[in-house]
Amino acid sequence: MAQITIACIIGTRPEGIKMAPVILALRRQPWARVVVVLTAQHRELADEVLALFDIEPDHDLNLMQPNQTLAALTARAVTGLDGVMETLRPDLVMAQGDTTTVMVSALVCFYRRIPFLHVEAGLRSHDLQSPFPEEFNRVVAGRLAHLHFAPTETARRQLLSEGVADDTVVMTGNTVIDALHQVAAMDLPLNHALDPARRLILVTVHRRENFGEPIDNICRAFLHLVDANPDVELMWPVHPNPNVTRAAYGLLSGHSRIHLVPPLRYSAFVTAMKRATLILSDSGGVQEEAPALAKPVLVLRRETERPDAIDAGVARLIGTEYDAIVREAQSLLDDPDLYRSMAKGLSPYGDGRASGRIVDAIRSRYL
C-alpha cells in the first residue's frame, strides 16, 4: 500500500494534548508517514505533554524567546514552518485549534498548495478582539483548510453557515476526549500537599484580553471566596506569563490555603482537575475537559467559542467582575441541588473515539 506524509504541526501545551491522540492513532496505519513538526510556540509547556503521550518531534523550530511579540513570532513562523515544507515536501498538513502556529501553519500550507486539515475547526466567538488573536487565527486557518474536523454540530453548522461545502465538514467529536481517557485512567500523583478534608477550588487564568483590572478583580474574588469558606483551599497552576504572574503573587502570596505552584505537568493536572471540588478558568480546554469529569467550570469570560457545555448545563459564563465571580462561585458551593445540577458527568464535546474519525476520514479522502 503506498504511503502518504502527513505534517502534524504543535505550538502549544494545549495543541500536543489534542493532537497527540490523533498523531498516535495515525502511526498505526500502514498507509501513513507521520512527520511531527514542533514550532515550540510555548517550550516547556509543550515539550512535557509530548513526553507523556512518548512521542518525540522530528523537527523543533524552537521559537519561543522571552517577551515575544505577535508579530515577531509570526515572522519567525512563517520563515520557520516554510523551510520545513521545502524540506519535507509533505502530502498533508494538520494543525489543531486557534494559535498563532495553526493560523501560520495554514497560510503556508495555502502558499505551497498544500492541503491544510484543520482539527477542531468551526469555533467561534464571532469577535475579532476576543479572544485575541485566537478568533482571527481560527477563522483564517478555517478559509484556507481543505477538511474541517469539527468537534461538536455547533461548530459544523457554523462552518456551514460560512459557505463551507458541506462535504469537507467532519463532525468527530473532541479529541481532547480522547486524551483525557487516557490520561485520567493512568491516575498519576498530584504531588502537591493539599488537605483531603477540605473542598479544592481549582483555576487557571491565562488569556490576553484579561490581563491588568479583569486580572486583578478574579484575584480578588478568590481570596474573598478562601477568606469566607474556612474548609475551602484553591490551587492556581499559574501560567509563565508575567501579566499572570504579576497579579497572582502580588494579590494571593502568602495565604495558607491559596497554593499558587507552577505549571502543572497534563498529568498531575488531570489529577487535579478529579481532586476539585470546582473549577474556575477561562481556558478553552478546560471548558471541554471539567464536564467530562464531573466537575463544574465557571468561565472567566464575556463570551466562549465553546457554548455546548454552556447549553448542556454543565459550564457558566461567568465574566471577570467581582461580585459575579463571588455570587456564582459561592452559589455552587452552598447549594447541593445547584451543585448536583452541573456535576452530570456529561461531555457535550465526544465520547473519546474522535481520533478513529479523524484518520477514517483522511483515508476515505485521500487514498
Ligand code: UDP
The other form holds:
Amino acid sequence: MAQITIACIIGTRPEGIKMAPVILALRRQPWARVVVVLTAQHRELADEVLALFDIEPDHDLNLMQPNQTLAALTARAVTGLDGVMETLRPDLVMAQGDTTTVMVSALVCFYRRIPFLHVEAGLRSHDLQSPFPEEFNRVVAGRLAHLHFAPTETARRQLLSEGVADDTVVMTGNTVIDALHQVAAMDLPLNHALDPARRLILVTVHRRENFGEPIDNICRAFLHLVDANPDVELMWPVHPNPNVTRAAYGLLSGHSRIHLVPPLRYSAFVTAMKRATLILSDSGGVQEEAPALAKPVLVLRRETERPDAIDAGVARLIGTEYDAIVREAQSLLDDPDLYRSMAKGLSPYGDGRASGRIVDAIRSRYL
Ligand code: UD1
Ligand code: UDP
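If the structure you just shared is the form predicted alone, then what does the corresponding form predicted together with this ligand look like?
What follows is the whole complex; the chain from before opens it.
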C-alpha cells in the first residue's frame, strides 16, 4: 500500500496535548508515515506532555530561549522548520491551534507548496490585539490551510463566512477532549498535599494581554477570595513565562492557603481539575476541558474565541477587573443553585472522537 508522509509539528504544551491523540491515531494507520517535529518553542512543558503520551520527536529544533521575543522566536522557527522541510519533503504537514509555531508552519508550507492541514481551525475573537498574537496566527493559518479541522459548528460556520470552500472544512470536535478522556482514565495522583476539608479553587493565567495591570488585579482578587473564605484554598500552577512568575510570586507568596506550584504534568493537572470546586483561567484548553469535567470555569479575559460554553451557561466570561472576579467567584461559592446550573457536565467542544474523524478525513482526501 502507498504511504504518505505526514509531518506533525508541535511547539508548546497545549499543542502537545491536542496533537498527541491525532499522532497516536495516525500511527495506527498502515498508510501513514508520521514524523513528529518539535520546534520546542516550549521546552520542559512540551517535553513533559510528549513523555506522558510516549511520543519521541523525530526532529527537535530546541528553539526556546528564556524570555524570548515574538520576532526572534518567529525568525528562528522559520529557518529551523524550513530546514526540516528541505530534508524531509513531507506529503502533508499538520499543526494545531494558534501559536507562533503554527503560524510559521503554515507560512513555510506556503513557500514550499506543501499542503498544510490545520487542527482546531476557525476560532476567531475578531480582535487582532486580543488574544495577542494568537488571533493573527490563526487567521494566517486559516488563510493558508488546505484542509481545516473545525472543533465546533461555530468554527465551521466562521470559516465558510470567510469564503473557505465547504469541502475543505471538516467538523471533528476538539482533540483536547480525546486527550482529556485518555488521561482522566489513568487517574494519576496530584502529588501535592491539599486539605480534603477545604474547597479548591484552581487557577491558571498566562495570556500576554493580561500582563501588567490585569494580572496584578487578578492576583489581588485571588488574595481577597482566599482571605474572605476560610474553607477555601487556591492552587496556581504558575506558567514559567517570567511575566507570570513575577506577578504570581511577587503578589501571592507566603499565604498558607495559596499554593503557587510549578506547572503540573498534564496527568496531575487533570486530577487537580477533577478535585477543584471552581476553576478560574485565561487558558484556551482549560476553557474547553472544565465543562467536560462538570466544573464551572470563570474566564479571565475580555473576549473569547470559544463562545460555545458561555452560550451553554457552563462558563462565564468575567474579564480581569478586581470587583468582577471577586463578585463572580463569590456567587459561585455561595449559591448552590447557580453552581449546579454551571456544573452540568456538558462538553460543547467534543465527544472524545475527534482524532478518528481527522484520520478518516485525511485518508479519504489524500489516499
Ligand atoms: C505560548 C503561546 C500561546 C499559548 C501558550 C501555552 C505564542 C506567541 N504564544 O505562550 O499562544 O497559549 O504558549 O502555554 O505562540 N518558558 C519556559 N519553559 C517552557 C515554556 C516557556 O521557561 O517550557 C518561558 C520562557 O522564558 C519563554 C517564555 O516562557 O521564553 C515564553 O514562552 P512563549 O512560547 O514565547 O510564550 P508563552 O507565554 O508560553
Ligand atoms: N495544563 C497542564 N498543566 C498545568 C496547566 C495546564 O497540563 O499546570 C494543561 C491544561 O489542562 C490544558 C493545557 O495545559 O490542556 C492548556 O495550556 P495553556 O493554558 O498553557 O495554553 P492555552 O490552552 O491557553 O493555549
